[in-house]
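Coming up is one lone chain in structure tokens, specifically the form predicted alone.
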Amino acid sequence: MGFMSVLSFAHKLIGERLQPGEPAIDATAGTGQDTLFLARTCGRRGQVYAFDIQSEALALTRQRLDREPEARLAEVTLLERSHSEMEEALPRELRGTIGAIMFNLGYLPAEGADANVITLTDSTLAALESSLRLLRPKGIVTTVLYPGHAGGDAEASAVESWAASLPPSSGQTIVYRQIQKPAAPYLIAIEKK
């Protein structure tokens, strides 16, 4: 038996902390895998907000959600906006109440998608800063990074530096990484104090 994939480990960390009925955010909806996971975990009393700049990603997310029995899922709001705008896009009363925020950086992993449309360092760092204000105490942010594609290495390095510079009074940070393969995806998770 091998180690968990980075995405499975992110789901494990969130599953242990996110409570039924809490709000959650998928900062990068992509194909909807994390959105569906959050909607299941929050349950029907919860609320999930999923962000993506690509309408194709939101359509794929909607298709994935539509295949699931609605009675089991949180209400999901899909927003065609950058993750850097999530703080402005959400109702103000949600600030400080979000149980979990997931980032799965890189590009849309779908057939025919434009691999040149990628997450960008500046918007990702702005979104991570917003995440800390949106989370409740003991809430969690997971960020899956992909240093193996063009632009992904610089973004991963910047996110890692940002997370390492967080004061312990803000939260604790872990890295889950296969260190023999520097281009492999890895996870940074932050639990807010």
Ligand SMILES: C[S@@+](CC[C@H](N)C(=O)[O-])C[C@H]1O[C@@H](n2cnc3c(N)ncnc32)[C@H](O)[C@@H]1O
Given for the second form:
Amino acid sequence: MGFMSVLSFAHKLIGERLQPGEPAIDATAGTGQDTLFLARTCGRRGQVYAFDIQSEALALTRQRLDREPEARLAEVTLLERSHSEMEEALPRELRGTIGAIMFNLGYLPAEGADANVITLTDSTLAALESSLRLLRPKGIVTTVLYPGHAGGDAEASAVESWAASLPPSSGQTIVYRQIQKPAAPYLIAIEKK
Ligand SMILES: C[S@@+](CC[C@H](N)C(=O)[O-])C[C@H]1O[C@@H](n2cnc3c(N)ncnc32)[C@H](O)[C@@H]1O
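Having seen the form predicted alone, could you now give me the structure of the form predicted in complex with this ligand?
Zooming out: every chain and molecule, the one shown earlier first.
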């Protein structure tokens, strides 16, 4: 049967914590898979903010959302901005109220997309720091890392070191990884204290 994929495991961890009506953030909208998952989980009283630096990614996300019966989904705001600006981009009153924040690092997995446009260590770490301030107590941040592609290996190591150095008083951190396959994508999740 095998273990769950990293993405399914991220969805499981979030599904167990994110409550209907809560706000959530997709820090890397891409093709919108996670945005749709968050919008379904928060439900129609919730709010989702989805960030991506590529307009193409936000168009794909909008198309995916438009295929879904609207009544079941949270209101989704698409932001063509870096996730490192998430604190400035969100209404101030949402600070400390976000139930879940998802990161899926790397490049846009779409036909014709430029695989050189990838997430970068400095902005990723800045966004993760912001995430901890934006989350409510017991809120969760999930990060899918790709050590198997150029640039992704250094970014994954930096995120892992950052997460490992967090004091337990700020949150609890776990790693979900196929340890026989060091190049395979893996997950780091943090539950805020
Ligand atoms: C692996 S994809 C995300 C996959 C997505 N979750 C899905 O369901 O398809 C990574 C995305 O991060 C975006 N990205 C890169 N740097 C970013 C940044 N600084 N802020 C926000 N998004 C960024 C890329 O444009 C790309 O679409």
